[in-house]
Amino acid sequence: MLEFRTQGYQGYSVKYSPFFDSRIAVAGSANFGLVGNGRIYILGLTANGIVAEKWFDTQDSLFDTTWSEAHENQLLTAGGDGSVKLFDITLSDFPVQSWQEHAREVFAVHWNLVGKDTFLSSSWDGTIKIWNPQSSSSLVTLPTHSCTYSAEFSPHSPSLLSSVSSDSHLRVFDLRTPASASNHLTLNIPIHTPPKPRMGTPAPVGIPPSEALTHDWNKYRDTILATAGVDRLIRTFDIRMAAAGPIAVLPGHEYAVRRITWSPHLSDILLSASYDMTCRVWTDGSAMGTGNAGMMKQENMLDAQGMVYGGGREMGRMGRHTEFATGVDWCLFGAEGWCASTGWDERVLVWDARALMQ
């Protein structure tokens, strides 16, 4: 396990470069993001451990970062002052572009993985904005009417994007649809909907809504998303069967789940970071059989309360963080399993999830 100390800055987000297997970006904030500066670190993995190749300071806290999919030396930051900034790591001191349209903190930025010419930002002001790096103003604004903690483009389509927010809903937008009255909104799924009960069992008790903090698209199954948040549960949804509720529910974290990400190598594996200071590796159970395994499990696997777990389980955990674990990401290259995590303990850890999986 490799370790780097982000002295004076608590980590909020960590991202592996899509171009280099040895480069990581970490967004951090002074004073836990409440007040003060932000800093974006560019870290290199070397034979002598992790070294800081470069960093940029910002006037306000940083809550997220994402690498450009079009330029290997550029990355975006999400700022507490409502700004989105584009940095080029071959240049010094200042961003090459800055956009200031959001009225509140920007909590997520994500580059279009298919189109590669656009990116999005989501904010506490209840909007998602889509941008082109060449344009000085946003291309589209999508209202969610609630504090939007996480938004992402689908890795399978340049015009599909999704978000989760404080109103406990997963929204899917399709930019190919007419804007009309719904602002490209095609699905609005209540995350707290209990799974469908098995025939002959009592319906599960309704679950109160709670803030959804993070979500991610599966990299192999183009209709599957996972969500997580304050209620400590990770859920997976199939957007073809939005009304059916979650197809898998993964309990285990003791406090809110701050970040989840699906494996780029294995279709059923995901990684989570939580305020309980652990990062955990999970399977959603979909690779345990053949055919329509997920639906069969819905019939067969229930706990005492009739809550469907979908055959998923925790496969291992990494408990080396000593404060909230806030960011986690998989390395796209090499043997599957290498990942990085960051947290409020001012540390970045690089570790092999395979060593934990059972």
Given for the second form:
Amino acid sequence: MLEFRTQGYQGYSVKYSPFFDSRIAVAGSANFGLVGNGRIYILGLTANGIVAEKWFDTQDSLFDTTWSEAHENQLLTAGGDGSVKLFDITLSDFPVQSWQEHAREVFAVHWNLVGKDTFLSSSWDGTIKIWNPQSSSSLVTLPTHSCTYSAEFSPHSPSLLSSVSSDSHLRVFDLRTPASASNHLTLNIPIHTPPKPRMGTPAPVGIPPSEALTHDWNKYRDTILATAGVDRLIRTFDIRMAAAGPIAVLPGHEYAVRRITWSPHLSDILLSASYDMTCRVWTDGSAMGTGNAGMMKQENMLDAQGMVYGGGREMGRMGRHTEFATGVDWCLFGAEGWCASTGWDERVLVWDARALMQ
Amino acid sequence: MADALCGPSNALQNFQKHSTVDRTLQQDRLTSRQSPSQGFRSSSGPNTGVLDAEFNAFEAGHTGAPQLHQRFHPPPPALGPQFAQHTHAPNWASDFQRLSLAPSYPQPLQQHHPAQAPSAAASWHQDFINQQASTVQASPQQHAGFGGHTGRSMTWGPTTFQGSLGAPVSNVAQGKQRAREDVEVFDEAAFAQAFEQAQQDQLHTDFEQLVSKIDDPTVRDKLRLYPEQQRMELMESYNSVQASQEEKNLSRILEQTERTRILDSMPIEDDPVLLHIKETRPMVYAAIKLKNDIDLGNYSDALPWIEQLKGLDNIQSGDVSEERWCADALQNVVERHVSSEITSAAESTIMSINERIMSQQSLLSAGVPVSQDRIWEELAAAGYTTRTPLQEQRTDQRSEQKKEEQPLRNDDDEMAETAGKLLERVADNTSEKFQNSQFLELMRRLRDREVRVEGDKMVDVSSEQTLSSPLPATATAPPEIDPMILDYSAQDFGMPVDSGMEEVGLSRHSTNEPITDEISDQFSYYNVNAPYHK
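Alongside the form predicted on its own that was just displayed, please also present the structure of the form predicted in complex with its partner chain.
To see the whole picture, the full complex is given below, headed by that same chain.
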């Protein structure tokens, strides 16, 4: 396990570069993001441990970052002052470009993984904006009408994107649909809907809606999304049958889940970071072998917790963080288990999830 | 539901969406726009020649041209669009035009049967003239619009048409000039007199109108007795605010005028100290006078002072302590039970003062300047501090209460409260990590007010002592007096209970968004309006 200390700045987000296996970006904020500056670190993994190759200071807290898919030296930041900034790490001090359209804190930025010419940002002002780095203003604004903590492009289509927001809904937008009254919104899934009743189990009781903080598209199954948030549950949805409710529910975290991300190597594995100061590795039970056993058990009897659904389970946890864990990301390269996490303990940890998985 | 069940990339579904696309009005207009050749009276139309002949006949005055010239008005508004349509004629317009003006015009048959043309022409220009005759007086706006159209290239005889228009225009111009000459002929003195008379009449009618708006008959009668000068003043002050809030201010202005009249009729003050108080603190002065009159038994004189106190609270003294002091003085009067009339008047005045203080002095404002010392100093100088132990005790009590409230009512409070809530939620977590968490330690200190946010920094409160700062002058207008405020506000000045606090407390900017994220509520006191954003 490698460690780097982001002295004075509490980490909010960590992202591996899609171009280099040894480069990590970390967005941090002073004073836990309450007030003060932000800083984006570009870390290099070297034989001597993790070193900071570069950093940029910003006027306001930074809540998220994402690497450009089109340019290996560029990355975006999401600012607490509503700005989205594009930095080039070969330059010093100032961003290449800054976009200021959001009225409130920007909480997520994400680059289009297929189109590579656009990116999005989502904000507490209840909008998702789609941008082109060449254009000085946003291309499209998609309203969600509620505090949108997380938005992402689909890794399978350049025109599909999704968001989760504080109204406990997962939204899917398809930019190919005509611009009409629905503003490209094609799906609006209530996350708190309980799973369909099953044979031999009592009908599920209603679950109150709660804020959804994070979500991610599965990298292999193009209709599968995972969401998580304040109700401490990780759920997976299939957008082909959105009305059927979640296809898997993974309870376990003790506090809200701040970030989840699907493995780029294994279709059923996902990683989560939570306010309970742990990062956990999960399987959603869809993989051959591991999932089946869970399924069988599931069909025959209720799990002790009564919430587990879909045969998923926690495979391991990493408890090294001493404050809330806020960011986690998989390494795209090399062996399949490497990942990086950050938290409010001002630390970035790089570790191998396979060591934890059982 | 079918939408939700099918994937978004279903080709057929997209096709169906195209067919059911939400066409806005604009899109409708754009797509249904027709080519110019279909427009009204386009030059390429086959009927052009026929219509020219008709128009010539029309212009030659076959049907009462003089009448036309005399009563020439711009076309009725309904006809207006036609003139602009020779380039673009939407469907509806051409439909309308067919309907209203020339029923036989668009028929293509016309060109093959020239013999029918005269009858068509007759109906066309007769219709036109009928329309003109039935038009009511046109507004200047329509004049302008019409003039604009004549400037454009009109296919139906632009020159002749403009010529026919020319005559009435010059008539109007002449008429204006004549009128101006007439004015010069007037004797100036006579004119001034007449003007004054007219103004007075106007004032009278306006005043009557104003008076009739008042519900209270006694006030109405009183107003009718006003001399000329006061009427003028009243009207002026009324007119100056009329535009904004007519109904609300009407009665207030009337009351104010009435009170200044009463005040003016009061005996002139000769004591220089009291005179000073009268100028700087009219409320205190009125209260002193009131007390004086009651002490001396002049109950009939006392009533106007109460009235005046009530009226003066419309004047922005900006000094809460002064109003408080007056309320206390009135309370004293009430306690003495002089007469039911005075007691009830005093009580209602206290009510109105309280209402005003409570609705205009924001509960959350940093602090209210309480400077009763100066009042007492001034009164001591005037020799009025003979016996006021009761009052002093009470005001002290009040200011103490205020001091208690003040620290609870600023931004830090929200922060401390939010931090406290967050800590409550993790209170049952006894793990070592949570016990040693720096973030939670910061929350603890925020809750206990050892730390506070200042600008974009966390500041240790213990290291800096910047309390007792004076209230910054606010440029914003005070809020309206809420007449119902006493119904729902506590008057014992205890800790206010905000029922909305429960839901609001967690939001970063204390908006109404439902925030259930137990950790994100640390942001609830994050302030986008903080100076470092600017």
